[in-house]
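The chain below stands alone, shown as structure tokens; this is the form predicted alone.
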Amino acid sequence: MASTAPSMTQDSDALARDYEQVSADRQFASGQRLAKALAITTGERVLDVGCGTGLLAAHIAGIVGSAGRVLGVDPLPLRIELAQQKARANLSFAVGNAYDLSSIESGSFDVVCLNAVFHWLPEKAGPMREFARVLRAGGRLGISGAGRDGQSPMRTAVAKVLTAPPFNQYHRPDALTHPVEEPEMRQLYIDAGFDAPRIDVHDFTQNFASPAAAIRYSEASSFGNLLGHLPEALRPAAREAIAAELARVAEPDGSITRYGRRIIAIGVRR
């Protein structure tokens, strides 16, 4: 399982800054919907796991107010550095990950949320138990993320390019992400000590102005894993080849459209 986990060493200052920009109207927007579905209120204590550069955590800090508190954790130090710039009295950040929340006291949060994070976790049962541990009885766990959505244009283009010479000389994990569907998600909640969750599955569309914009988004969102297995000298050629493949399926205005499915799950700790 560990062999298919995404690398945490491919991130860079440029990618972290890119993510701050490209996630603002994508991941952040879905995170706002998750926060609304969780019905977060004034005075609550919220843990944002996989907080990235802190946009959602800062939004939630505004909801809980001075009587509440928000902690954002992320395994990528460069993204936490950007998040720290948003810190305030009721909002803090730390380097950390879903597999080890041992520094957090049991039962110390009212809400745990993961936005655009869960599909990056190869093994999910362990993290789910950790989320249950840090929540008080009656606390809520909210997860929003991608479902299995078949072959997106980007995935198809990347697979075609990276399985051809010279790029196929370099090993790449078979799968960077590990999404689940509704039955699996429901069972993960129940096994970890939550009531059967409320699950909403809906279709979504992502539009990118150009092949280059789609590639930029994918590199930043994957914290460098999209092409991180290639020697740096080969990456520009790979981007060019992927852009050429995407151009074949572009809309008449040159934009790229991705259709997918998103899962939002809300469960209460028993």
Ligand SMILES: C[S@@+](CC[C@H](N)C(=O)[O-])C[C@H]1O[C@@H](n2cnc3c(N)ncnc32)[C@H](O)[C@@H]1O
Given for the second form:
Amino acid sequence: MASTAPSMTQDSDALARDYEQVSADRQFASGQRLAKALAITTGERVLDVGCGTGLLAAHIAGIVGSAGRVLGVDPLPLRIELAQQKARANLSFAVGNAYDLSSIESGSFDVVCLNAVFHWLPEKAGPMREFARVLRAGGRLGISGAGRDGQSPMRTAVAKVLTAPPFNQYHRPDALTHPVEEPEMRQLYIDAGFDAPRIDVHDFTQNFASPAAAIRYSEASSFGNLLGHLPEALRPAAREAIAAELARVAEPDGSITRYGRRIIAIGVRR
Ligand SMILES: C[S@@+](CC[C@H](N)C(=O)[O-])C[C@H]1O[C@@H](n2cnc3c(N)ncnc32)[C@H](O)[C@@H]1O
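And the form predicted in complex with the named molecule, for comparison with the form predicted alone?
Following is the full complex, with the preceding chain placed first.
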């Protein structure tokens, strides 16, 4: 795996609980759209890779009903702990990683989905082959994730603050995430043994009530990777400096707009 994989040791109880809250009307909404695009039906077996705190997996468990089953896996134990509280007869969770699905039997799922996860994977061909392996022939792989953003006030503010003293003495990888564009996504599916996928790319905007809300969202969604490379004592100062930068580009009501791009791909395993 490339060395720029995100750290899995910066998460905390507070960030996991924050994620449950901040994702409820953001990542969860895009996950629901992914589930719909995948046309998941009663009785299907679904693997949710990078399930986080389990909101989407629980939603899908409602769709597949008692004849189906959903397994959510995520490398972050604290998020899996929150997800476990949603477990029921057809819904289970386990700590697991897209780079090692060896505990899952080949051909044992009808659907594999990843929502807001794929851009966190620095190397994608290996996981794609694993998704194909655990799917039955004719099973579907659905991926919804970040595309390459244009304008991002948060990225600009963070880059400015973290490259200035005193924060610049602590190393953080330049690129935390690894989004792909449509041609690369298409090739990844084909190379892993899928038919050419259906791909939709669209721009979207998100609004955060304040700079602090935008920072909280970014810290929780990055499971602490935004500022986790800094000593804990320095993080409040970094948040303050980022908030000041964001305030310069705030809307008249003080809110922050994020411009993003989402790529959604659905492909059938040959
Ligand atoms: C923004 S959250 C999305 C969580 C959830 N899918 C949702 O829709 O709310 C990104 C998730 O990707 C997970 N992730 C990052 N690297 C991963 C990997 N190598 N394998 C599986 N999951 C990973 C993180 O642990 C985190 O829970």
